[in-house]
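Coming up is one lone chain in structure tokens, specifically the form predicted on its own.
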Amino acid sequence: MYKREIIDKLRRMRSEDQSYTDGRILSSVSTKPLNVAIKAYEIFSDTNALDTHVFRSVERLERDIIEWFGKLLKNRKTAGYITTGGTEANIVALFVAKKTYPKKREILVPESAHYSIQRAADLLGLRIKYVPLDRDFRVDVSEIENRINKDTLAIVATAGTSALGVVDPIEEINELCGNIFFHVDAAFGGFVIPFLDSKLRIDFSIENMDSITIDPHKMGLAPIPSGAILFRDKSYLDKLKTSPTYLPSQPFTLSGSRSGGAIAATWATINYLGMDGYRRIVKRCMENTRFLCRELRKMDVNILVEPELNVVGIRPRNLERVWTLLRGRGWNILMDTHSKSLRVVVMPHVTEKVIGEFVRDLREIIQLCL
């Protein structure tokens, strides 16, 4: 095929998918990346972060990113690296936990945790004890305490659950984690909570928190793939170092070859937006979230839990029928079978205008389903 044929075919195929620009993708935790990030990706698209002896600039960019996260998480000693996403980051966190307490095998995990925790447990030979949720869909801290025993390796908490955007009571869990590894999966909430005017806290001032997952390719607005695993200090990463005979370095990352393009794009995004830029974006998303909730309360629908982040769980009557009709009108919205709700993630592309159109269609569909 000629170059023009290839490009034309790809454009036709992409045109068959929905676009973030029309706002009708309501359940995605990603959004359209910035143009500056796409350009940065292109400039570094031929670089491999594994080959630090060849591409020293990529190593410097990644170090800058981790330093930026250190400021965000109130810890200048923060160490970590850019992953392919939250799944890899969660696996790495529990890999380090296993290295830290090699004789323990049991992890306490909320029922609402991301499925990657189960993946990590299967890969690492760990046993999961699932912990039930309270009526607000947060993990029940008293049930965690009841399940702790001499074989407890780690406790996992979530800051922004996949279904409802709920934040587990992290500071209360922290009190239970003395000689227990404490990992917080903030893949979604990591670029929201630090910029909120609220009492929520996810940073290394929480003294027993060992590691945290944050995904720049979610509310960080970086292109996919870009996750991050962050530890309290570099001693955690030292546990993962290996010494390939053919490399002049000691890699500690789970994956070998890593895209320098993804790292450059993430660097470009956080430097373009800065702390103030993210604060403005989060403020706008939360204002739109509150607007959505006000409109929903005028209808015969149940908001499952008062949103702390920009995620709203909606339970109308005739849930499956309503969901089907919404999708028939072009709304790309997901239904969570566990909480029996529709999930709306109010990302930057979900504007007040889009929310007004969605509410209008939802109201009409609810009337049809009476």
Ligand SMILES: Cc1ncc(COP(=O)(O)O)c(C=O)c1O
The other form holds:
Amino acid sequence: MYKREIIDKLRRMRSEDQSYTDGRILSSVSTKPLNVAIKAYEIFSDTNALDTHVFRSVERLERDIIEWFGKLLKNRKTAGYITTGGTEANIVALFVAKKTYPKKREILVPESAHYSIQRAADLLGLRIKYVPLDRDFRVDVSEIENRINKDTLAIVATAGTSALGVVDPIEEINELCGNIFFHVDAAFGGFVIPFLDSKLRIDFSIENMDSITIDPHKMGLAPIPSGAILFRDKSYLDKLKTSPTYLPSQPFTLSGSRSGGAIAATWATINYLGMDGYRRIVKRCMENTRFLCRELRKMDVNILVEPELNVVGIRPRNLERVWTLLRGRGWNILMDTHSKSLRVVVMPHVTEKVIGEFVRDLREIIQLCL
Ligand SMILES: Cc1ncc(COP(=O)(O)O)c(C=O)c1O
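Output the form predicted together with the named molecule next; the form predicted on its own has already been displayed.
Then the entire complex follows, led off by the chain already shown.
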């Protein structure tokens, strides 16, 4: 095929999908990356972060990113690396947990945890004890306490659940840890909570928190693939070090070759936006979230939990029928089968205008379903 043909074909194929700029993608945790990040990706597209002996610049960029996270998480000693996403980050966290407590096998996990925790447990030969949620869909801390025993290796909490954006009571869980590994999955909330005017905390001032997953490719607005696994200090990563005979370095990452392009794009995004940029974006997303909630209340539509983050779980009457009709009008919205709710993630591309149009359609559909 000629270059022109290839590009035309790819453009045609891509145009068959929806795009974030249409504004109709309501349940995604991704969004359109910034141009500066795409450019950065291009410049570094031939680099491999594994080959630090060749690409020292990538190593420096990654070190900068981890330092930036250190500021965000109020701990200069923060150590970690850029993963392919939240799934890999969660697997690595539990891998380190297992290395920390090699004789123990059980992990306590909220029923609302992301499925990657189950994947990690399967891979690592760990046993999950699921912990039920309270009425607000947060993990019930007393139920965690009841399940702790001498075989408990780790406790997992989520800061921004996949279905409803709920934040588990992290500070209360912290009290139970000490000799138990404590991992917080803030894949979604990690780029939201630090920029909110609220009491929520997910930084290393939570003294028993050992590790945290934060995904730049979600609310960090970086292009996929970019997750981050962050530990309290370097000693955690040392537990994963290997010494391949054919390499001059001692890799601690789960994957071997890693995209230097993704690291450069993440570096470009966080430096372009800076803490103030993220604060502005989060403020706008939260204003839009509140706007959506006000409009839903006017229609008497049930909102499952008062959103602390930019996620709204809605349960109209005739849920399935309403959902079908919304999709018929081009709204890409998903249903969570556990909480029986439609999930709107108010990402930056879900603007006030989009919400206005969505609410108008929803109102008409609800009338039709009466
Ligand atoms: C809370 C949470 N953790 C982990 C993940 C997994 O992230 P990824 O798809 O980047 O692997 C997700 C994905 O939505 C998530 O919501």
